[in-house]
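One chain comes next, on its own, written as structure tokens: the form predicted on its own.
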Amino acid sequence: MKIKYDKFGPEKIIQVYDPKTGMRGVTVIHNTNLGPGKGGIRMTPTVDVEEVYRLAETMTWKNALADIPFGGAKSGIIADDKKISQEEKDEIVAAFSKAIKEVTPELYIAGPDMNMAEHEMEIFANANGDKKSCTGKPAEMGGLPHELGSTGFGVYHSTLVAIEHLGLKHEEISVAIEGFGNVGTFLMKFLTEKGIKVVGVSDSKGTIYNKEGLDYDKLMKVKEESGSVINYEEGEKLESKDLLALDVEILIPAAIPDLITNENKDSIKAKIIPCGSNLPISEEIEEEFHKKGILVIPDFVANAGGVISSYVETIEGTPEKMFEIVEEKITANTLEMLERSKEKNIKPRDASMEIAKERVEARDKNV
């Protein structure tokens, strides 16, 4: 997918590079109409600038359907921090801060991504020189950190609107879980308080799978003493790719993008797909999903729990005040969009960047 320029934007892309550090990185303001234009900062060897156009426009739609005061921005830095030493990769975040402090905060606010953290927010806000340049920063020194986390809880609550519209119950729901970072943790977490059975869960190494349920505080367990859900013993190990063809009625991708493609999207069972990571399937497999029946809730309003915390961040929040904003949020935004979509007989992600388009082109003629 190349760049697309339309009356939406992008209205700016600054790259940048750092002779001293070897600091490589890109920048994308997409929208700035409804406020300074915001998104996380991702660290991966691969991130172009294709890759973070594409997720600064997702966050102008996810933040407008949010209903939140922020434009959509992205940032990515070009760099291996498994090949790196904290020390080096401390050094590239500053430089990166650095170089487009002249941006920030008025155009944009950065936030954690992809193997970044409140660490790493630290270290960019103290580079930048203003604590409003970023969200995600530690809770001393007034942040909301992403570990509470804010977004698994709002995937959950979306997946909730979405049993709900189904007419399925909870007890006769299996959940697969694609990840199990700080969103598939959380998300598991949520799920299975609420009496909802996690079946599958997969991370980098393989995937877990036993029929009658994982238990979640052995599976932490295992994760943070072992490093990967694999060594789970009450169940069957699977390769990562197989979690895609479980037999269950909600599969929740919540780690990497184009995850599910042209070669095993005909494998999955899965009767609803909340999108708690950023871009795992593309609009045209969604199209073929929504007419077999399979409902998908598109990323930018499934996980935009992080970025409503970003906002309650923004505001001084509580961590109190910022479950109950996200709840309201994302449980209100997923039942307008389900309705539109019934409505309209077009698929959730049409009707859901309607309403956001909407909202965007509104605010542009009040200005």
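These numbers were taken from a predicted model, which means no experiment stands behind them. Superpose the two forms; the largest set of C-alphas matching within 1.5 Å is the rigid core. Numbering follows the first chain given and starts at 1. What changes on going to the form predicted in complex with nicotinamide-adenine-dinucleotide:
In a rigid-core overlay of the protein, Pro298 has its C-alpha displaced by under 2 Å between these two forms.
Annotation for Glu51: C-alpha shift of 2 angstroms or more between these two forms, rigid core superposed. Fitting the two forms on the rigid core leaves the C-alpha of Asp350 displaced by under 2 angstroms between these two forms.
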Contents of the next structure:
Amino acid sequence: MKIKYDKFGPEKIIQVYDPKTGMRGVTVIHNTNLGPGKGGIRMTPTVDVEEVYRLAETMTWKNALADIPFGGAKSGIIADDKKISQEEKDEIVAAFSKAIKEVTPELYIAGPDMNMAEHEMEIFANANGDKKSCTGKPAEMGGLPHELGSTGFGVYHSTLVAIEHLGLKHEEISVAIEGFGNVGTFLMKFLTEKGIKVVGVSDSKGTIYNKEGLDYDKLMKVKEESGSVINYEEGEKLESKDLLALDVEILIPAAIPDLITNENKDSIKAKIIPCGSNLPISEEIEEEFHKKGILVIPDFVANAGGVISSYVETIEGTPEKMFEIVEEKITANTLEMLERSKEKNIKPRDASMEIAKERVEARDKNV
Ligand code: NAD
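Mind pulling up the form predicted in complex with nicotinamide-adenine-dinucleotide next to the form predicted on its own we just looked at?
Then the entire complex follows, led off by the chain already shown.
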């Protein structure tokens, strides 16, 4: 097992088993300097300690950079949810919740990840007996659902900061968005409301492009009624991959990982790439883009709206409060990253990692 122990952690690795339900799970609490470790629970047949450890460490930096009072943690339950009934799944989630009760919510706060959603978080909170033990609960239990669009709203604010940083004028900008799901739809809504033109949008079936701009309400209707953006009439239909090469100032990945590769990187014309999706671009390509003057806002800075929303859920905030805090934190964090990047001439990802590490070190409980 490749676990790297250093001054940051991991602080605790808890492996649990319940013979009655057959539940097997693991929670890794990587670092709690800034607050209880926060990270979702994933249920897959292959999840193991090493995978959970890597994700827990990532959460330490993501939460520190989001500037919320959470450390980093993650959980995994080893089960194939396609081979068990919902009832069995609920029993396993409840057994897992009881098994790690000792560390919640003081050292660990759970949330949904792969194959876990609102319903499972309700089961988790009820089995635990404390609503504060997890986020992602149904709205009736004080949850702040994804459908409010916190992530898209955060990516939008990160984009606005970058536009200002490069001194671009809203009316001269055109944007392409990869993916028209939870992140992509809200992103387009907020951008168009601000008067920024979205000219290209893709989904798994293709890309729709109109250099005069796409109409958000019409595109939503087309997507809902026909299942794809390509059925929007006033535009050119292209393949999904063609979105990358569109003549735009801003390209926003909001669907798949590894979108930008060595094969397609030279076709990109955009000057700003705020990453809505996770891992759409490798660090090496980010470095090349930095040298070429293309500004990449890394995923863990731009798409932190979701984790910030989780924090607002733990303080029992309203949706209005959530939007206010997401805007404030994402704007401040993006700005701090851009200033550090410029000052030291390092790529934004390196600047943001420096900031995250400094925040965690500044609160080192062992010093
Ligand atoms: P989603 O499932 O709601 O939507 C995904 C969209 O991507 C769909 O419109 C789908 O058609 C499209 N898509 C799939 N394959 C494509 C392809 N090859 N080309 C273009 N489009 C394609 O997902 P989401 O919640 O919007 O998440 C998108 C990304 O953002 C994921 O990487 C996710 O991990 C990341 N993310 C999401 C959140 C969140 O709160 N939803 C938070 C952080 C990061």
